[in-house]
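Next up: just one chain, as structure tokens, the form predicted on its own.
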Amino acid sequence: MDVMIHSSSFLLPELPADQTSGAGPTYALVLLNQHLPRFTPLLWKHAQLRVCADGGANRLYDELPGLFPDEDASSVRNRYKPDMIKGDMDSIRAEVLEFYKNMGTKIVDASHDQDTTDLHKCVAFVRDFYADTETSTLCILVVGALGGRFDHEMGNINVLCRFSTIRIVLVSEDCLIQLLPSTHHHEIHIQSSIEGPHCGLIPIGTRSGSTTTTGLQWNLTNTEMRFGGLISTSNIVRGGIVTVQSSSDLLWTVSLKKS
């Protein structure tokens, strides 16, 4: 079985040399309508495509200037222009919509589609935008997916499962979450300066009949995990590389350091 390699190097001030030479991931950034984490400008810098999901544009307009307290707010807003705003358009304020529209941001009203979430709509757009790009090199970073209403959080996690062939990382102030599909073995390269030590592996959708890991304080060896039984929460990263093999899809989560 092929090995899929994961790294949170997008949270580093500069991408490693092998990622800036054209051989690394293609990053896209999606902003949802929750608090923007402190490293949003860093993710913006590394991304080649930036999309706001409906009210995520309000967060960009309102909150991003606060991350640059020594700069004029209008200067910050002019510098951080999303490529697209897409969604139901039921949350974005009229003045924010007009501001970005006048700056040249593409506006897509998808209110006719009530069967998918705003995140789903944005991920589908990014997928289609990079249709000619190898799927394995595309990585979609999502901020604002965690916090707020629990049903919204679960809907966002469901998007990870619905687009399981695309690497999607949900990033909050405290942690990141991504799907580890059972179609691959996984090698997670830990950026110890920014993430860990707490982590977890959680079966999603169905039980994991067998999961085996290395690099954790409490490793699993052909272990069954299921809700109502054992799930691996509050585990600890103990090495630079964590490996995971599982008979079903798992969610991987790891804590992010405050400084």
Second form
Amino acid sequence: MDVMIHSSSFLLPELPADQTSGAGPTYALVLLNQHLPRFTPLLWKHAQLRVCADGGANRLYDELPGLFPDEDASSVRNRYKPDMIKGDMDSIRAEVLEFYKNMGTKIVDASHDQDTTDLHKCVAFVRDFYADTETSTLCILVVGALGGRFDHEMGNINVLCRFSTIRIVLVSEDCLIQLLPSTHHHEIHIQSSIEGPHCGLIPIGTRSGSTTTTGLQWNLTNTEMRFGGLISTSNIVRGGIVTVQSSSDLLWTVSLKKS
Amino acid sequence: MEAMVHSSSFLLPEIPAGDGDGLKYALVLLNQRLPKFTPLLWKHAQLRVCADGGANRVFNDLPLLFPHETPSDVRTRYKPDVIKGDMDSVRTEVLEFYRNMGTKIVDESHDQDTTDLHKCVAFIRDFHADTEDTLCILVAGALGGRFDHEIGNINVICHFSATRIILLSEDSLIQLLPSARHHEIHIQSSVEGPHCGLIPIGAPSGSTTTTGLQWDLSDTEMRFGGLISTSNIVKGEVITVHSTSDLLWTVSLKKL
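Now show me the form predicted in complex with the partner chain; what you just gave was the form predicted on its own.
Once more the chain from above appears, this time first in line as the rest of the complex follows.
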């Protein structure tokens, strides 16, 4: 079974030398309609494609200037121009839509499609945009996916499960979440300056007959996990590398440090 | 088997006579920002328990909801019956304040296998052991913050599936609908809706049937990785749900 390596180097101020000039993941950033984490500009810097899902454009317009209090709001907005705004357009404010349309942002109204969430539509778009690139090098970062309505949060988690062959990382102020598909052994390289120590492994949507880990305070050894029984929450990262292998897809979550 | 009836009447200023089938409420406060309607839940509850750092939240946040009163008047009125948990979050001065007021302090730090919410739910069930059928545990501060905490709290309601436990945040309410029962959810439209969802959190659900939703399910399969019901809309005053697996029901709460 192949090893899949994970690293939150996108949260470091500079990408490591071995990841620059095409050797590392290609990052795309999707912005959803919740309060944006304060490190959003850092993710924006690393990303090659920036997409707002509907009301995510309101958040970009309203909140990014607040992260640069010494700059004039309109020069911040000019710098942080999304490549695309996509979704069913029922949340974005008219003046925000006009502002970005006039700046050249591509607007894609997908309101005819009521069967998929805005995040689903944006992930499908990013995947198709990079269709000729190997998807193992694509990593989609998503901000504003957590908090707010619980059904929205679960809908966003379900997008990770539906696109299980694409690296998608949900990032909030407090934590990150990603799917560890059962098809691979996983090696999670912990960036201890920015993440940890609190973590968890969650058998989302299905019982996991067997999970084995190394590098955690409470490691699992061929352990069954299921909702209603044991799931691994409030665990602690102990090593520089956490390894995970499971018979089912699991969600990995780790806390982010306040800067 | 008769239907299991659900109603968020605990969110109404006064619980209507004859509503709720004489449910007895208990309130657990966890360590996240407390929703604005926490005093209303406190009023309806007969037992109020802080899980560890939830006591910090009662101490800090409740006075903010009563800006015309002095903090110490508010803190004297809102005195929890018990503070329970592993005590690694509650501030020393907060613990002393409530201890001096007569709150029972139960240090469970020896038990590292269960979450603070689990300990509090177990305590309340034992306290109400003879009236379990009429018990409803309300939990404030259950959502937001670290995702693993949120999931740990959801797992508590899955584990204690025979007990009515309702997780509450400013934005949403979540409760478990145990499998194979007919559920009738009476919507209090002044305080909740219209956004809602049904989530097969722990296992795929081979078949779910509903009435009263914009997008009803009809013997429909649901599972993570496939279809789950989110961004649904409450259409009727009564929602019915019947499923072959335990589901989470979630509905949005209206801003006050």
